[in-house]
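Take a look at this single chain in C-alpha cells; it is the form predicted alone.
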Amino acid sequence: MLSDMTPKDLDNFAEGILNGLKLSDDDLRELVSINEKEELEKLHYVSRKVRDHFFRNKVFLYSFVYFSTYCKNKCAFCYYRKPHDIERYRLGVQEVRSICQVLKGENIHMVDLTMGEDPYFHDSPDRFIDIVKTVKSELDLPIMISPGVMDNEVLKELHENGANFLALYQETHDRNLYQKLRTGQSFDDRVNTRKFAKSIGYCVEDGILTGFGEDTESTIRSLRGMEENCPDMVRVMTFVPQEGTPLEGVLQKPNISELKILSIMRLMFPDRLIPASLDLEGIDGMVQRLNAGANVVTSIIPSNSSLEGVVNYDRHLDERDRDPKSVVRRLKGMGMEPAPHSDFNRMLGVVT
C-alpha cells in the first residue's frame, strides 16, 4: 500500500483521508503488517499531514493527578491490582488542592483525575465529587475523570459538578484477550458506561494495549470496536510488564507497534485527540509519538511530584522530567507549541 508510493502519492493519500476516505479491513491488515522502516516513515508522514490539517503545530497538554492507587480489581497487567502487596496512597481534598496550587499558571489545558476502582470513593461517591469540585474551583479548567466503571447516577453528578471527559480504556476489543487482561470484569459494562457518558454530554476516551499477544485480526477488532463507539479521544499504549503481576514475565516489545497503530488511528480518526503519554518513555518518547501523529501530551506532573503513574517508567529515577515547562521547551524545539485554551474548550463544547 505504501511501499511504492512517491511523495506526491502520499500527499494524495492524506488528501483522500481528509476528503472522507475510509480504510477497509484489508487496508488495515496491510498497514498493521508494516515492519520496514521506510514504510513506517511514510505512514507517520501521512499521519502528520492529516493531523496538521486540523491542528497545525498546536498541541494540547494534560496534567495528571493519580489520587488513589487502591483498587478492587485484579487486572493481570496492572501494578496496582488488588492482590499486589505494595505501598499505596490515597489523597484527600486538601492534598489535591495543594497540587492544583502548584499547577496554577502552567500551560495546561485539562486536569486528568485518575484512580483505581477504590471502594473508598466508589462506595461513597460524594468524596470523589468533592475532589472534582476542588479542582474546578482552584483551576477552572476542563476535568477528565478516570475512575473505572461507575454508576450512571454518579456519572451524572460528576458531570454536573465539573467533569467534562471520561477516560475508560477497554484495553482490547477482542473479548478473549479482554478476559485475560481484565480478570473477572464485564466487557459490556465498560462499553455501556462510555456510551452512557457520551449520551449525557461527556467527551469520552477509549484506549488499547499493544504488545501483549494480540495478532493482526485482534488489533483490527480493537480499532473497529473503538470506531463503532465514536470516542472523542483514542489512545494506544505499549504493554509494559509490571513487577508482581501475572504478566511480569512477558518480554516487553519495542514501541514500533504503538507508533504504527497511533498513525493508523490518526487516519481512522482524523480530527480526534490522540495522546502521547510521558508515562512510558518520558519526553523523548513524547517526541516519537508526536511524530507519529499524536496531538496531546498526557501524564504531565509537577517537577517535584511523587505521584504515581499508570506505567511509571521513572518510578525509580531521582529526577522526573515530566513537568509542564520541560514539555513546552521540547515542543518549541520541534516547531510545535501549546494550543490556545479557546481551541480546546471549543472542541469540548465548554462555555467560558
Second form
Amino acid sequence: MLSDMTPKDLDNFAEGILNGLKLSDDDLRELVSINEKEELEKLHYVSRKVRDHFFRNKVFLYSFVYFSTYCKNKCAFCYYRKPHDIERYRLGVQEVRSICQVLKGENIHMVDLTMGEDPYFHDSPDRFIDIVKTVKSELDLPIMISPGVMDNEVLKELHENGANFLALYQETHDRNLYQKLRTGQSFDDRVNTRKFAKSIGYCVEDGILTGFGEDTESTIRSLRGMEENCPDMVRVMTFVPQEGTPLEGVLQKPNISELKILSIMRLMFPDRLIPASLDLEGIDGMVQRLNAGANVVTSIIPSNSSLEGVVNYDRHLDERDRDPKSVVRRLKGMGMEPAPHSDFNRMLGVVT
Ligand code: SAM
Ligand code: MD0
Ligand code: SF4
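Now show me the form predicted together with S-adenosylmethionine, since the one above was the form predicted alone.
Next comes the full complex, and the chain you just saw is listed first.
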C-alpha cells in the first residue's frame, strides 16, 4: 500500500485521513505487516502529518507517581505481581504532599496517580480519595488515576473529588491472550469499568502490549477493540520481560512493532492523545515515539525521586534521565515544545 507511494501520494493519504477516511481490516493487515524500513518511514511520515494538523509542535507532559507498588493480582508480564518477592513501598498523604512540592513549578499538564491493586487502598477507598484530594489541592492540575479495576461508586466519588482521567489498559482485546496475560482477571469487568468511567465524564485511556508473540490478526482485534469504546487516549507498549515473572524467558523484541502500531493508531485515532512513554527506553526512545506520531510524554519522574516506573528501563542505571527539564530540553531540540495548559484543558473538556 505505501511502498509505491510518492511524497505527493503520502500527503494525499494524510489528507484523506483528515477528511474522515477509515482504514479497512485489509488496510490494517497490510500496515501491521510492514517490515521494510523505507515503508515504515513513510508510515511514520503520514502519522506525523496527521498529528501535526491537530497538535502542531505542541506536546503534553504527564508526571508519573507510582504511589503503591503492592498488588493482589498476578499479571504474567508484571514485575509487581503478588507472588513476586520484591521490595515494595506505599506512600502516605504526607509523602504525596512532598512530591507535589517538587512538581510545583514544573511544566507538566497532568499527574498520573498509579498503584498496583493494593488492598490497603482498594478495600478502604477513602484512603485513595484522600490522595487524590491532596494532589488536587496542592497542584490544581488535571489528575489521571491508574488504580486497576474499581467499583463504579468509588470511581464516581473519585471523579467528584478531582480525578479527570482513568487509565486502564486491556493489554489485548483478544480474549484468549488476555487470560494468559491478566491471569484470573475478568476481561469484561475491565472493559465495563472504562465504559462506566466514560459515561460519568472521565476521559479514558486504553492500551495494548506488543512483542510477546501475538500475531497480526490479534493485533487487528486489539486495535478494533480499542476503537469500539472511543477512548480519549490510546497506547501501545513493547512488552519487556521482567526477571522473576512467568514471562521472563520471552526474548525481548526491538521496538519496531511498537513504533509501527503507534503510527497506525494515529491514523485510526487522528485527534486523540497517544503517549511516548519514557519508561521503556528513556529520552532517546521518547524521540523515536514522537517521530512515529505520539503527542504526549508520559512517565516523567523528577530527578531526585526514588519512585518506581512500571517497566523501569532505568532500574539498574545509576542516573535517571526522565525529569521535566531534560524532557523539555530534548523536545526543543526536535522543534517541539510543551503545549499551553489551556490546550490540555480543552482536550479534557475542563472549562478554564
Ligand atoms: N495496577 C494497575 C493496572 O494494572 O491497571 C495500574 C498499573 S498499569 C498502568 C501498568 C501497565 O504497565 C500495565 O497495564 C501494562 O500495560 C504495563 N506493563 C506492566 N508490565 C509491563 C512489562 N513488563 N512490559 C511492558 N509493559 C508493562
Ligand atoms: C507510563 N509507566 O506512562 C507509565 C504507566 C500508567 N498510567 C502509565 C505505564 O509508561
Ligand atoms: Fe498488579 Fe497492575 Fe502489575 Fe497487574 S499490571 S500485577 S494489576 S500492578
